[in-house]
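The chain below stands alone, shown as structure tokens; this is the form predicted on its own.
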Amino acid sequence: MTVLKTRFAPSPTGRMHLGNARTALFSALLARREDGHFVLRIEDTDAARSSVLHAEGVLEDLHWLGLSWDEGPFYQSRRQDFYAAHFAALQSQARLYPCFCTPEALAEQRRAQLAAGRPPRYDGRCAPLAPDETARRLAAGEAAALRFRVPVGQMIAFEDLIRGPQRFDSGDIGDFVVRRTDGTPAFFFSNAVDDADMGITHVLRGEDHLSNTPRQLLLLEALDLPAPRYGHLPLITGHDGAPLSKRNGSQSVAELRAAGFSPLALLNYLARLGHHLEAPGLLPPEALAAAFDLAAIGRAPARFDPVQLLHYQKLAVAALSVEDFLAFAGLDASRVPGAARGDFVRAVAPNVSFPAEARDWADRLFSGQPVIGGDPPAALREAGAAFFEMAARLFDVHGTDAKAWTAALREQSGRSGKALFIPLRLALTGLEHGPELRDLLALMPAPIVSGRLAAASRLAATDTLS
């Protein structure tokens, strides 16, 4: 039986964006679901735009996401002899010809066609050049690309895995470049012959590649090579309906990682972006693979929703064990005392989405640093210095028994509800909201509690005097 093989084949011209990441994920999930192979190929033949650092970034991002590959990484820049053999095979069939058109001439062709209301395509002006004329110009050192002669009057049809039946008239395509003027293979060529050579059976890629598919099918047919099945994924858009970009909220995978997102959260969100999953909640990678279904991929653009991504981030953080949470937050024993680690995580985790938030809570609970600046909040000023002096005296009696302490304070101060608890929260943490006060009080060292209450009393007294 033929092993199902998918691939992820990015060009290393920048950091991986969410569209790339979703394509990689869907390709990996399809392979995992069918016990197939997931192949990684770096398409770095465009030397002017490709970067070794960006290629390394692709591997780094995939490792972080947990998308391991079974074969590769293969680098197209190291396969020039392989491409040369296939160029020679096409030249022996007279399927290729040199094209001497400059970028300026091609741009002028395009402008004229658009002005006339025609779809832009190469007009074939170099196709009829006589062999001796071609040889003379090449001998003179004139730069030339190689174009593939598209057959006339042929209908190219295929069944898209997502979009169903597709038909293209060869007359609408135009002869296309397969080798650049610098001798490197163009995308249409290297992408197609590599898929055949590597045994790729299923290609998932963005819908912007849909018009490339008939060109690649023509190439594979001419070379008598097997063609994979193609599926073209819907576009990802931003909040404004435009293609997702920096302008409308897009971030690279590296930026999301730096911001503290969990890879499992991103995987769960991307698995549902344009793909319907019945199973709710946070799913491990193996469950995502089992639930993946090509038939559940929509054809309409999928809108990126940062609120939904944050929802899965909260689920991922809530699912962490004590040790994993502390590692996620970068908190060691110098920031959270060993005896308090478990209680700290249980208290603050429901209020935390990112590592910086957890570190902030650790500082608020265990650091001797002030938590209120020079301008006291209104609720603290309104409570007054006497309230915090009373709170400090009663804390000396009841200690970390929050229930007894707040009950006594309620009775002696006459305050209750928000009028009682918000000034206390402000004094102890600098914030009006957060984890349960009783949980925080149980964690905080007594000297820090006493010091914070004394500081609140001084600030309230200073504000009253001013």
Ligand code: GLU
The other form holds:
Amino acid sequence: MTVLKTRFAPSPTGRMHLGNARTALFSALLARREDGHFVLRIEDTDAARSSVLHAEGVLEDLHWLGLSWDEGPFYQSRRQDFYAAHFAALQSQARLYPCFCTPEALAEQRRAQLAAGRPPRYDGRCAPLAPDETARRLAAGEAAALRFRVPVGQMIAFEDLIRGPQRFDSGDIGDFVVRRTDGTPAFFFSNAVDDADMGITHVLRGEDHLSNTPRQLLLLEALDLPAPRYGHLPLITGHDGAPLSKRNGSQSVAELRAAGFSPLALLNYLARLGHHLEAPGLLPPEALAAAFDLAAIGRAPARFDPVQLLHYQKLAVAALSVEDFLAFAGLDASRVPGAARGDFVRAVAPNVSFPAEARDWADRLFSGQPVIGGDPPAALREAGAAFFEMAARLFDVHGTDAKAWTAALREQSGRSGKALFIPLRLALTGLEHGPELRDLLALMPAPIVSGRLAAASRLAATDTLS
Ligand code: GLU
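Show the same protein again, this time as the form predicted together with the named molecule rather than the form predicted on its own.
Full complex below, order starting with the chain above.
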């Protein structure tokens, strides 16, 4: 029985973005679901556009996402001999010919075809060159690419895993370059022969590659190599419906990581981006794999929705254990007293989506630094200095019992509800909203509470005009 094999085959020309990450995820999930293999191949044959740094970035991003591969990473730049053998095989069947057209000549050809209202494609002008002429020009050092002779009058049909039956007329495909003038293999070629060599059975990739597929099928047929099944994923668009880009909200995986996103949140979001997943909530990777279904991938473009991503981020943060939450927030023992760790996490986690927010709460509760700077908020002035003095006195009496303290303050000040709690919250945390005040009070060291109430009474008494 052949094992199902998928692969992720990025060109390391930049940091991984959401589109790549989704392709990698879907490919990994399909392999996991079928007990298959997930292969990583770095398509770095284009030396001018690829970089080792970006290839390392891909590996780092995949590690962070927890998308581990079973085979690879294979680097195409190290497989030149393998490609050379396949070029030779095609040449021995006269399926390739050298093309001497310069980039300028090709651009001119394209312009003329477009001006005449014809689809641009290579017009085959080097195809009929006589062998002695090509030999002479090559010997004279003229640069030549190698083109594949596309057969005429052939229908190329395949069943796309996502888009269903596809048909292409070979007459619409110009002879295409398989080896560049610098001797490196072109994408169509190395991508297809590597899939065959690595035993890839299922290729999931972006819709932008759909028109490449008939070319690759022709190549594989000429080489008598097995073709994988191809599935082309619809584009991801921004909120404005335009392809996802920096301008409409796209961020790289590295940027999302730096912003404090959890990898599990991102996986959960991406697993639902253009793929219908019945089960709600945050699922572990194994459950995402079990629920993955090619038939549940839509054909319409998928719209990136940052609100949904944030939703999964909140679920992921809420699911963290005390230790994992503190590690996620980068909070060590110096910033959260040991005895308070569990209660701190339980109190603030529901109000936190990102590490910086958790650190901010730790500072507000434990650091003793002033929480109100600049002009005192209106609610503080309105409550007045006497209110905070009263609060401080009653705190000395009831300090450890927040319920008794606020009850006594309610009774003596005549304030209740928001009029009571907003000024208190402001005085103690500097914010009008947050976790239950009672939970926060239970965490805050008494000297910090007293100090904040004293500061609030001073601030409430200051004259803003002075
Ligand atoms: N290197 C290609 C890309 O990054 C791979 C396309 C494919 O998956 O076949 O677009």
